[in-house]
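Listed next as structure tokens is one chain, alone, in the form predicted alone.
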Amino acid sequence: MAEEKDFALLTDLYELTMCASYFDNKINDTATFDLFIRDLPPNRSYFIAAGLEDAFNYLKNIRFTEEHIKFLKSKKIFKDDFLNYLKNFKFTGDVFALPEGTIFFPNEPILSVTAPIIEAQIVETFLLNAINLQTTIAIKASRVVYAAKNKPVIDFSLRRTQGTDAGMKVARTSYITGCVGTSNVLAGLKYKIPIYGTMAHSFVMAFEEEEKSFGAYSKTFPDTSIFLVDTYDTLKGVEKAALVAKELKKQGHKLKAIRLDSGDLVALSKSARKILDKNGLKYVNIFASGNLDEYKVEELLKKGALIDAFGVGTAMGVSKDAPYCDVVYKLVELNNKNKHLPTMKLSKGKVTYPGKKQVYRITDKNKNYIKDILALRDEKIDGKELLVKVMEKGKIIYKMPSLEEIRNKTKENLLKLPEKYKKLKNAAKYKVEISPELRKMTEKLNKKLSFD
């Protein structure tokens, strides 16, 4: 995991070489870049803004240390005057952003950065990296939670995420999008997220008899034990768990749950429930794990599985079916000698909308979402403005919400998004209109650039 003090170099080389050329040619116009996602991944119908706290902290703290300058100098790529400029570098721009937990759609800016062009350019890679991972996971985790239909979901993905930093971000993001906690202990410390754990098959196998492993574990954790019952024969494992649970009950304690991790979870959960109930253990929950994702969770519940909670790992932690978003950072306006010059890209399949923009959300009388309007920032549109000014002249002017506040905002956003947009497959397409003034500017600039 890269240390925060080194984040200035957590960038692509071409960001630095472009900036060196801007510097060499004395180009330091004020530039506005929009960070947005072009298209929805397969079977997705919305995005959830995430990773913004990391983005703000990076912009506030980015600095080039003596070690960084020495390293860049050793590459014999950059002139000394540019390296001297980097020694005093700091971000001094303005930023508009969608608050974390906000639902949004393709082509709507997540961040809008306005700063001297060198500053705005140099921060591109980090911002894309931070937003891409966490927004990608936010969508996936929210879908898993939606499929679980109010049954608790726990993040079990740490051992399969793509590195330690991803493991931390997945725990945070899955929590704000509805998971009740994580197995990641460090995330529990850093983010104050509830932590959960059961036992591994190795613990059961470390004892000569399965029942003894349950007895030993419950001796250590008499009120919080979850027994993994499928190491050998699952239903025999449930029977043995029931015997230990009844002994615990006599001592004034309660077994919390059993865990099913393989096999036909529908049939096994029904049989396990019968065994537990027959032994007077209706309070013992059934917890399921084992290569689950939103589709499997939805199918289990449709088939009547008697499962009370889910542990979801790999598929959620790496967003297996859609492991990235097509997130981009594009120049949309230059301010040259106080003259605003909107810019746009005309590459086939990659056309961008010019100018500083705002997103307006239109709702019905119950505050449910109807459509969005992508407009120029100075247009007057009826609707709620989604982009909020979070930084001014390099300083954060936005009250950073707590994780619980972000979690509540995400929940509120998802509740206001009609069901037809949340279906796991074949969801309806949400309407995003382009405002008259933005459309007019786009057509005018397109025509001009096409004939230049």
Second form
There are 2 protein chains.
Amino acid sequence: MAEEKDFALLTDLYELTMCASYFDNKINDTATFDLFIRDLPPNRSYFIAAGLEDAFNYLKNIRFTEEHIKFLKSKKIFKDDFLNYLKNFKFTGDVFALPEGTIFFPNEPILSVTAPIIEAQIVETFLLNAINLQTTIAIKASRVVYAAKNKPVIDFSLRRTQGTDAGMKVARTSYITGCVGTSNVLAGLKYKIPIYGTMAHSFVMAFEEEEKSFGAYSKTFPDTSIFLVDTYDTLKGVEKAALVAKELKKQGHKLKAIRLDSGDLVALSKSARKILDKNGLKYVNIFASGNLDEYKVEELLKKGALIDAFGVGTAMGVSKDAPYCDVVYKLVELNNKNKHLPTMKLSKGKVTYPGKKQVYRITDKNKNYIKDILALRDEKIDGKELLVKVMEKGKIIYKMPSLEEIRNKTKENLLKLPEKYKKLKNAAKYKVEISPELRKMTEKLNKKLSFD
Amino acid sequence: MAEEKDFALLTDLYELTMCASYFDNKINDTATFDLFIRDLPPNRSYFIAAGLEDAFNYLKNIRFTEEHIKFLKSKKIFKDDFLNYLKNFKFTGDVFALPEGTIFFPNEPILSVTAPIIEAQIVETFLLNAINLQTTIAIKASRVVYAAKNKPVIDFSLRRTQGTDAGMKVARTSYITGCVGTSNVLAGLKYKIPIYGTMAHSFVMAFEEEEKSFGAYSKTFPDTSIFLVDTYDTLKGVEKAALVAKELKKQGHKLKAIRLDSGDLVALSKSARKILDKNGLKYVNIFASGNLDEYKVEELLKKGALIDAFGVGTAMGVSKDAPYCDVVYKLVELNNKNKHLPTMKLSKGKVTYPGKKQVYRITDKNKNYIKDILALRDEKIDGKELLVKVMEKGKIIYKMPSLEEIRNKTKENLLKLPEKYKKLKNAAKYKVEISPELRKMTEKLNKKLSFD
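I would like to compare: after the form predicted alone, may I see the structure of the form predicted together with a further copy of the same chain?
Following is the full complex, with the preceding chain placed first.
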């Protein structure tokens, strides 16, 4: 695993070799790089900015240690003067960013970094890694929460997330985007996220009879038990859970829920509800889990499943149907010999918009989103500016919101995104206009570069 | 991110609540849990064991710190006697495992943990997380390497892996399974994996002319430069690269390669080869990258692309088409009142095989794999035993191989797996037989549990 003190080396080698060559050629003009996503992944219709806090902390703290320098020296790739430069390396640039929880769209910068080109280049890989994971999960989790309508969704993904860091970030991001909590205990400690748990099949199997396992568990947790009922025969399991629940009731306690984890959840939830109700256990909730994702949750509710809460694991935790975003970090301006030179590349299918930019959001009188305008930063456009200056000369000048504040803001933002953009499939395409000035600059530069 | 000292809490809450209830009910019989994968992901035909080293280190080192106990206490879920128990918690069990690099198949245990049930249960989540990621990536990377035939493949995925831990593990696992190295510098430091780098489009764009960027880069790296040629017009880029390469040649240096990162790589590589050859630059390699995976690499080579090496990123680093394995951890035996009771669950579509097991591999006279037999551990079967005892009473009794040793072993193993099982699509299904004794036990238990 990568420890925080080693994040400076958590980079592609080419960032360092390019910087060595800039250094060698005495090039350190001020550069602006935009971090943005080219395209929407399949079935996605919006992005949610996430991972910014990690990005800022990285930029604030990046340092090359003695061990790093020694290692780089041992590779015999770099000259000593560059390694000496790295010893004192700090990020001293300015950063504009979309606050976490901001809804955004393709080509809109999430981060825009302006710094001496060596500094701006060296941070590329880590920034992409940080933003990619959390933004990918933010969209996925928000879709699951949307599908569940107002029923609680809990993140159950830790066992199958891609590594330990992802386990933490998925808990954080899914909480930001509307999950009510996570099964990940460490995320509870580190992020103060509510933690939830039920029981596993092994617990039921550890007792000679299913009913005894329920009895033993509720002895320990008389008011918070959730019985897993599908280890052998689901409906027989529900009957046994009901028996134990009635015993608990006599003692003044309430079974919290039963959990269904396999089989036809629509039919089983209806039958389970009947069994519970007939036993006077209307207050016992039905919790569902087992290979769920937004598509299955939507279908279950559409078919009338009587499910009160969902535990969603793997498919959300790895964003199964779209496990990454096409996030890139592109040079858009270079301050060369006191001229501001916008830049762009022309590689097939990969054209980028040049220049320092701002994203303007146009809303109706209720603040519902209508469209965005991607413009040059110094253009005057009527609309809400989405990119906020978060770092100046390497210092964070932005008050980091708490996780609860980000979560509330995200909820508010999602409410302002009209329904037609939130459908799980075939959602409407949100309009992002290119401003006249940005369009002009792009065309001019395109011509210039094509004829060079 | 999750630091190593906090791994004890990197667990699902239910592991702790179940253990609290075992503790409360004075249940601490010896249990055996198998960690295995139920099904092959789409297009996959084998698994490669990976992530074991992390699993063993976790089992050896798991401790609950003061901070952990304080946090758990604050949640008001647990009684003090259980929290006191956790303060002194250590894993004292026995572990059998498939050595890293072992090829295996569905239902075959990768890990088999025998310990007092509280210890065996509490470690579930972390073990699944560790094995899932690396095993998932091991298969994917081995497929990419297979598709590339004998051409080198380099891991370029760090920027899009799911978090920082995945960035490290992907570099490690892809190296084990045949990649020649990684772009991830920290993986170079921590795992001693060869590191590689080229240049990015931004470097080319930082100069007013493409040719100047090549000149500047090769000034710094006269013998190791790889020029990225597709920033504006690929073939014009190759011409410019050739000019600079000829200059280098005059000075006694050799351009290492050019890199193609977009467009029709078959046609472009052929044209680029011609340009290079015509300029007397036969020694300059052609390196390709840009949204590659095993399917594209196979197709490129089939169509005669003149590519000498591949940089493979996102699709490999997140195992795009199968971003997880259906890895589970199931109770298979419980030593209850001095009786060994095999256990299994019957949930629909999720039946597991009971009892402590061994995997036997049957090979031909050249040691090529023919089939496996999944058997009870104390059965006598003629074949190579794959599961090795790696921990005894909480101590590692297994000499951890070096990464190079694992890499060599994996290569050897893959050579013994007949070609028909390695095809990227529609590969043959490898036979895993269930031994007579295991079958008998499964049927008996099935009947018993169904009639309970």
